[in-house]
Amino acid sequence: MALPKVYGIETEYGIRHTGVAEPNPIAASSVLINAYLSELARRSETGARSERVGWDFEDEHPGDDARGFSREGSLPPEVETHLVNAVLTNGARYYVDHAHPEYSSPECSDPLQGVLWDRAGERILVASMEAARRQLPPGQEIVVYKNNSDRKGNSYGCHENYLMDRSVPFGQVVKHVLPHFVTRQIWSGAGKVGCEAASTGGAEVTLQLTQRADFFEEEVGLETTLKRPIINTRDEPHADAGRYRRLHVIIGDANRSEVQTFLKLGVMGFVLCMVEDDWFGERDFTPARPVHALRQISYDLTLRKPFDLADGTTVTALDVQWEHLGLARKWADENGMDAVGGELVGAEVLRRWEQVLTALETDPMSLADQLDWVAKKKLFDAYRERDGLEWKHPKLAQLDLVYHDLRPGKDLAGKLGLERLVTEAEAASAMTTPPPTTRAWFRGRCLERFPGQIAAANWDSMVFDLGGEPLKRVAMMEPLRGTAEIVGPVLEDCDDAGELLRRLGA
């Protein structure tokens, strides 16, 4: 039986520092995050908690490859231990990743939780911009965008993470997940004006479905910034490596639409459960040229152009998605939906998946309140008709960027009536409160209750400093333990971390 899924999203935000002669994105990212942490620390003087607990790099091994090898010359991601790297009381990680601020959500046990704590991340970035503005000299501002391209040939990621069964051969994962990644962009893409690929194969690119298709060059590989692969092979489970795999997905867009984030996580949960249960039939949807198919689909706003499969036949992205939906329904009928996050959430994923595919077949523009790329197209079409603009007009590129601007009052996506799945009150609470149904609850509540007694933390352990004793590392190798239900009564009853560790040990 498929393992219960655990979900997480890592978002690298675009950043711009205005009012300076020579902006430095690394320095700007540090200023942004430090400003937020400093304001939290100041509030701690009046009773709130300090969040200056740093990240523990003990278990970081980005060079480990799921295939057991890496191609000669491949470059695993560099771990930069000297930059700002904090753990928040909502269980998330907030840090400078190369030249970007990154928010890595806490572990979530269902797709709707994933949406909520991703939305909390947006609010944390907004609060960070406001904190930085109060600290910067007059005339300077740090602006953050939730997008994936600077339109200068650089791309930054929105990575997804999923808990999987280690016993499933990685080749089986690749076989069935690759077609899904190539085709899901018809409903997961954030949209982009124009193209940054070196070659388009003769296609004229006006508006495309996804911001990331231009930047992928390989089918399978370890790297994340150069020669990006559709399937990333990084093998850091951040859990019991004998039981679990963490599938690290680098091909998704950073969505402003909560519906898309919900589908992106939920549909992937179903796909991975079907992979684990060997549920896929004999039909093989492997593209003959996956990278070419990825771009071909992104450039095709009609959604009708077929791509070549390895078996010599052709198929459309919609065909593949309908096939996967049919298989998911049969799998759910046979197995229930506890593994994807529960019956209610699972049923909603299937309902929305079908509704979106139906609309994409019949009237894509009816999804302007649900899909980023459709919302953009509706907006751009209106401007083009009103002002007689060509697709290459810089005003459309500017609108494309402003769509992802997180500043209140400048947030174009927020003005277009996108459907919300979580409330502002829920998102505000999730900025400081961890999900109660994963180990993130233990991490976050310990940081809330005992910040002065925690030396460092990461995904699968916490290091406690009880003073006068050696540091004590508490392993958290099971992502679905350390929950409010399991540990809550003990943790909330303890006055300090020493008492907590004694009682946990007992």
Contents of the next structure:
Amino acid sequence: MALPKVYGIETEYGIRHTGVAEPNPIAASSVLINAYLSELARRSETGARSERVGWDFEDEHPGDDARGFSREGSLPPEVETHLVNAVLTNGARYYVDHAHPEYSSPECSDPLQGVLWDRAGERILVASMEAARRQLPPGQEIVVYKNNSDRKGNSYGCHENYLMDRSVPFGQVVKHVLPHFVTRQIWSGAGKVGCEAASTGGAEVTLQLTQRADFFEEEVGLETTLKRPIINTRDEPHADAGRYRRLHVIIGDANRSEVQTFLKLGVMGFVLCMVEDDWFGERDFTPARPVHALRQISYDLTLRKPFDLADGTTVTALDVQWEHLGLARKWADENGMDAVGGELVGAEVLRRWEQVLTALETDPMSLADQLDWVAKKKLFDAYRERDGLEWKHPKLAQLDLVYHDLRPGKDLAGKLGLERLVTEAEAASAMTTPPPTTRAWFRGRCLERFPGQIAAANWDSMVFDLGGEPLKRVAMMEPLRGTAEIVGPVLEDCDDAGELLRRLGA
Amino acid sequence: MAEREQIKKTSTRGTEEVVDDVPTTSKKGEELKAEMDDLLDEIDEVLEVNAEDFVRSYVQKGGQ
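Please supply the corresponding structure for the form predicted together with the partner chain (the preceding block corresponds to the form predicted on its own).
Starting with the chain above, the whole complex follows.
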């Protein structure tokens, strides 16, 4: 039986500091995040939130490999512990990572929640820019971009995380997820003008489907910053390691389209459940050359070019996606959709997945309000026609970057009228409210209620300082416990953390 | 294929309209083009004037 999926997205944002001679992205990221946190603290009536709660690194092991070994010590440290690193009352982590501001969403129990807390993240970055503008000297501004490339060969990620059953052999995950990642690009891509790979294999690349395909060089591996692999093997479950695996997905684009974020999470939920239930049967879509296929598909705007499979046959990306959708429908009919966020959300994933595949087959441009790469193509085509621009014209490269600018009124994604799945009011509320259906509820609400009594927090534990006694670590190894339903009534009823822990028997 | 066709049709709104196989829009091509032209003008107002300088100055450190 497939396990209920838990979803999360981590986004590293591009950052520019204008009005200074020599911008330093690490310093700018710190200023940006600190500006937000200090305004939050000031706005809090009681001043209680001025107790800034930091991240607890106790359980970070980025060197552990899902294939069963550890490379402790052979990698550069992934975490820079001295930099700003905060936990928010919506259960998210907001910090400086690799010279970028990064927002890691709280754990979500369905893909629509995933979209909502991703949008909350966008709003937190917008609020941070506004706070920084008020604190910086006149003439300076910090601007963030939700994209994955500077068009000069430097890339930064938007990672998805999925909780799944540890007992599934990792080889089975690779076998079915790799073809999905290679082929989902046709609907998941955020689009990019031109190419940053050393070679395109002879293809002329004017516009490509994804931001990230150029930066992937391996099939499977532990790296995230160089020689990036299509399947990342980092093995940090941030949960009971005897039961769970967290699949850490590094290949996706940062989407401005909510429909794409919804599909990215929702479809992966189905794919992983089908892996867990051994639902794929004998059909094997393993590409003969996965990295080559990845780029070939990203470079092919006709969506029609077949790629070679390891078994000697050929298929198109659409073929594989239709096959996976058919399997998912049968899986849902037989198993119900509790494991993928419930019947309503699951049915919506299947409906949209089908609708998008149909449109890609018949009239891709009809998806200009749903897919980033199509929205960009529509925009670039209009400019090319009006101003007679060649694809290499800097104006198109500029538009390609500004599409991802998050500032209201400046963002082209907003102006192009992309379909919204969550309202502004919901997103505003999710900036400070955690998802009620995961342990993020416990984390976020404790931070809101008892900030002075929390020494540190991370994904799977919280450290309480109750004064006069040793620090008390509360483990949260089950991501679907600590919910509003389970601990909500007690948590909201207690006046301090000591009483809460006593009543919870912790 | 039959199943796909069916879903395409049921997703079309309204009961009295004639359901067309090809997605249609109520707006004429010229109207759409005029809207797009207005949008491009609006976008031009928020873009930094020198596209080349902007693109050159957008440099990031690599991340994950």
